[in-house]
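So this first bit is one chain, no partners, the form predicted alone, shown in structure tokens.
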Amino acid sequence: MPLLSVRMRASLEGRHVSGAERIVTEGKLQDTVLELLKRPRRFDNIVLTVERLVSVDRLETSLPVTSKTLKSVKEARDLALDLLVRSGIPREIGLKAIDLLSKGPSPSGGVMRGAVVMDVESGERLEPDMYRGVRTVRVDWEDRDRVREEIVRAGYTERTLDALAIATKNAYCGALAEICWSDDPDYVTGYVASPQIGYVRITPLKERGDPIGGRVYFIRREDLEGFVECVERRALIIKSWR
């Protein structure tokens, strides 16, 4: 059955404020478009993209999920660093990534739409455009409603649904590890993910009210071209979470 990629991006005064995507059949296109258009609370521009997919990769299960709650941002970031090291990231490279996210990953010091791609050996940034970053798209769940219900029933938030799908696709495409926390000032939970540790939600990775956040993907320099092509162009459907 032919599948469509449906992607929505909303901005306000030039700043990205909301984004979402789905992979659906043609029969669900209209309802999906209406759902995505309702997501942004404030905006002055919405871009909606509908694309017919030629091929779709399929993955049986996502990365496993766990959660850790710490007493302070310092303790949470110390744990994040330890998890990166357990994932094979040198400690000094992990520290560099955490420092970068805390200051703002854009070259101008603010947030950026996509993710930083960092060389695991040197810590050098590899993304072709440091203002745009690299964006992981064309990924969804085979039965999104079922997985959403299971994730919420297990005590996680709906945010976990999309973040877990993204992290799983990154690992599928060859990311050695990643670290992320949101630029939403009111959302202080982030995560570290890798094939070794799974997807580990960590609270609080920043102070409430802090508007800075982003993602860093760790890869080997020689894998850059294939990794970017995979996360940005190849479509992936995930059957279940674990």
Contents of the next structure:
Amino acid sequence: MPLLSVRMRASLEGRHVSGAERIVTEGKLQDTVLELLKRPRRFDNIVLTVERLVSVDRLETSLPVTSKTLKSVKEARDLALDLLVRSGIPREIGLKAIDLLSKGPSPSGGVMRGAVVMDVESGERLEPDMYRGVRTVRVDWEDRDRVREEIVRAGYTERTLDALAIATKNAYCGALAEICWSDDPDYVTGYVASPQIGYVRITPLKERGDPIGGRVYFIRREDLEGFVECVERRALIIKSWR
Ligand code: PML
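So the form predicted alone is up there; where is the form predicted together with pimelic acid?
Time for the whole complex; same chain goes first.
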């Protein structure tokens, strides 16, 4: 059955405020558009993109999910670093990524909408545009409502639903590991993900009230072109999360 990619992004006074995407059958297009249009609470501009997908890759299961709660941001970041090392990332490169996310990865010091792509050997930033970053899109769950219900019942959140899909697609496209925490000042759970450790949610990766966050993907330099093409262009549907 032909599938469509439906993407929404909203901005207010030039700042990105909301974004979401779905991969759906044509029969679900109208409901999906209405659902996405209801998401931004405040905006002055909404861009909606609907695109017919010519081919879609399929994956049986996502990365497995676990969750850890630590006493402080310091302990949480130490754990994140250990998990990166267990995923094959040299300690000093992992530290560099954590430092970058805590300061704000954009060259102007703020947050980026897309991710930093870091060379696992040198720690050099490889993303073609350091203001835009690389965006993992065209990924969704085969039955999003079912997976959302299961994930929320397991004590996780709607953000886990989207972040787990993104992290799974990144691993599928060849990322060696990833670290992320949100720029939402009220959301302090982040994660480290890789094929070795799965998707490990970690609380608190930042202090409440801190508006800085983002994502760093670790890859081998020679994989850059194929990796960016895969995360930004290839479509992926994931069947289940465990
Ligand atoms: C989780 O709760 O599983 C972590 C989600 C991190 C979301 C990051 C974001 O929303 O930008």
